[in-house]
Amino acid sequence: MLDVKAGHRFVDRPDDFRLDVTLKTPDTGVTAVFGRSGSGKTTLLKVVAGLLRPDYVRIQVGSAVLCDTRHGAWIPPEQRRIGYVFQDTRLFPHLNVQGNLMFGRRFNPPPVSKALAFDSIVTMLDLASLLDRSVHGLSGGESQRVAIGRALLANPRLLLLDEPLAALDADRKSEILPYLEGLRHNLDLPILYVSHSLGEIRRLATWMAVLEKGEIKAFGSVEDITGQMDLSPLAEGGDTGSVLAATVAGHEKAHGLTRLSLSGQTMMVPKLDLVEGTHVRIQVRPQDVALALERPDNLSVLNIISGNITSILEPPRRPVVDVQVNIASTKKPVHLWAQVTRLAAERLALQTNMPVYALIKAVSLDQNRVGLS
């Protein structure tokens, strides 16, 4: 568990920015901190790490109180046992890869968990072939994997990742994302992941905090936050969408498809190499969802999901409408966002509480949009 309460006024900023944060995360798993540039994401991480001493702060990780300014308690950064991975990696140029990895061992006790042992981290991040190499010849993805390994080998009680993919191109991001997913599944460790990319968050995080102008505006599971909030004003390049929890129900081997059970309904996706009963998460872009008032026949689209419109948002100066649809057959709502043109919305006379069918092409849900829960 990470429990943070912090407040600080930055007198040197022209926008009179204030950080006023209360955040409590679960014991393990990835909690994403999402928001546009300037919202205070990196500032929050610096406060947690002890690199910034605010006007007021109290931070507790598990049973350890790292600081409490009201009682004069302050553990310095190097003694907090917090792993910090920066966007620019900050590897030591005079050390080779193995030297960088072992650096944190000098200041922290050896880990109790076998998952944080040297051989385990090297295997998890696929670093064995790099150990003797100089850091100068590493690719961006390799450098970031070394930086993550160094942070983990410091035996941290908490891992902070500050936009670790922001400086990488699309190919390098695709290379490192599976390793970040491995951290979530293999480590019994709370992770705070800062990003303004909803695509990364939908794939990696379990929990999500939305930060605006230095304040936490919402906190909850990624599924709930992306389903209930319109995050398009905060997302980069229209990178919005829903995250849906599903279970592998079976495979259509002859056709290369997998059947998923989704809130009482069935969805088809390209074949997944997963056994029945595996829990997965589906990322659905709103532009991949069409709406119909009646169940269509003779259609190539395999996924026809019934639901009811719960809200309609009309962003100013945009030719599209964002439609939120509850697709659950259970009491707890499960929301899917669809994006249609204003003209289509007018022709269909869309309104809240109206029953609709959401149409989603199976081919739009490739392996980049379906991952382990």
Second form
Amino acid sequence: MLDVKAGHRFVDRPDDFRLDVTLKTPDTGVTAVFGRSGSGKTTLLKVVAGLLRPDYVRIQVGSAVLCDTRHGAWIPPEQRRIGYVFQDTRLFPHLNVQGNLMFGRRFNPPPVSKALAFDSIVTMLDLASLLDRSVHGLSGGESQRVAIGRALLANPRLLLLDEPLAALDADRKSEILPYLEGLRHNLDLPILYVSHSLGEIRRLATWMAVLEKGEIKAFGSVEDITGQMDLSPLAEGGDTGSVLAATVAGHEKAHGLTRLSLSGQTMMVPKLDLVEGTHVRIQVRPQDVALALERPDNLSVLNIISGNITSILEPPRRPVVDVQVNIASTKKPVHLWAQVTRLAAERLALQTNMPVYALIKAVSLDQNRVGLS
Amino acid sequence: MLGLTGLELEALQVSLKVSLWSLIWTLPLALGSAWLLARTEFRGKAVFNALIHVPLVVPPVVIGYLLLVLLGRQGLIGIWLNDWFGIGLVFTWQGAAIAASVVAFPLFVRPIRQALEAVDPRLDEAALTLGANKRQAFFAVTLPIVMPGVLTGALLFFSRALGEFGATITFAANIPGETQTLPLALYTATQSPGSDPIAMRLVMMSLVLALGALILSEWLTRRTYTQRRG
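Write the structure block of the form predicted in complex with its partner chain for the protein whose form predicted alone appears above.
Below, the chain from earlier opens the complete complex, with every other chain and molecule after it.
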């Protein structure tokens, strides 16, 4: 468990930025910190790592209180055992890959956990062939893997990842994402993952905190947060959407499709190499969802999901509305966001509590939008 | 040895003793000054910077004279050193080393400062999160990275200290076996009739010494780079 309370007024920032954060995360698993640039994501990580000392801070990891300024307690960063993977990797240029990996071992006791032994980290991150290399010749993805390995080998009790994919191009991103998923599955270690990409969060995180102007606006499971909040104003690069929990129900081999079961309804997606019963999460972008008042026939769209409108948001200065649809068959709501033009919303006279059908093209739900839960 | 006369050997010994001791006790001062200039902001930094660089721009004789004023038997600090500790620096090889250190100091600081400015200070943050405290981070990260700069500075400093003349003769005088370094011995030789062969041998010794230092420094620098490329 990570328990952070921090407050700080930045006198040197002109925009009167304040950090005012209260965050409590579960024992293990990945918690994403989501927010746009300048929302205070990196500041929060630096506070947790102890690289920044705010006016007020109390941090507890598990049962260990790392600092509590009200009681004069302050463990310096080098004694916190908090791994930090920086966006710009910050590998040491005078050491080769092996030297970088072993750096933390010079100062920290060897790990208690077998999962963090040198060989298993090297295997997990596929670093064996890089050990003798200079860090100057590494690709972006390789550097990032070495940086992750270096942080893990320092025997951390908490791992902080600061947008590890932000500096990489799309190919490198998909190269490194499986390793990050591996971390989540193989390590019994809480991870705080900063990102402004909902796509990454959907694939990696179980929990997410939404940070806006230095404050935590929401905290909960990724499904709940993406269902309840319209995150599109916060996301960058149009990478928004609802994240829905689903189960693999079967495969349509002849057509190259996979059937997912989702809140008692069926959804078709391009074929996934997963066995029946696997739990997955799918990200549905609001612009990929159309709405109809009646169940349409003779339509190419395969996925027709019924639900009720729970709210309608009208973002200012844009010709669209964001419509939240509850598609759950049980009491616990499951939310899907649809983005339609204001004109269409007026023509259909959309209102809350209205039953609607959400239409989602199967081809919009490619592999990049589906992750293991 | 090698056909060198007693006087020439003595001059060589004094030169090496003076230059090497200067190098050793100036190293931490040069590192500290370069650190202050590259990594910190403080009131009077410009004055500090100017003070360090003064020996580059004033004649060495001026430095020698100022040292005499400060550290001489009746000097502002010298009188105190003499009364309390019985230390007299004038006319001693230690005095010659101080003269050489002051004159060559800016040449030591500059390359280290430039190397430090080229190091990303955020690497220190990375070292902290990996369990190194600030002192350990300096010795495990920053110092190895700036090592080529330190070696360059050490070579420039050593060569300049080896060649020091004006400040040394003014402050420590020209005493054979004590403060008479190679340049001072060479000066004496050029002043005495019929000493041309001696002068030529001293010139050769100076050249060999300077070239030796240059080659050693190049080799050390290359070795650090090779280790780094791993």
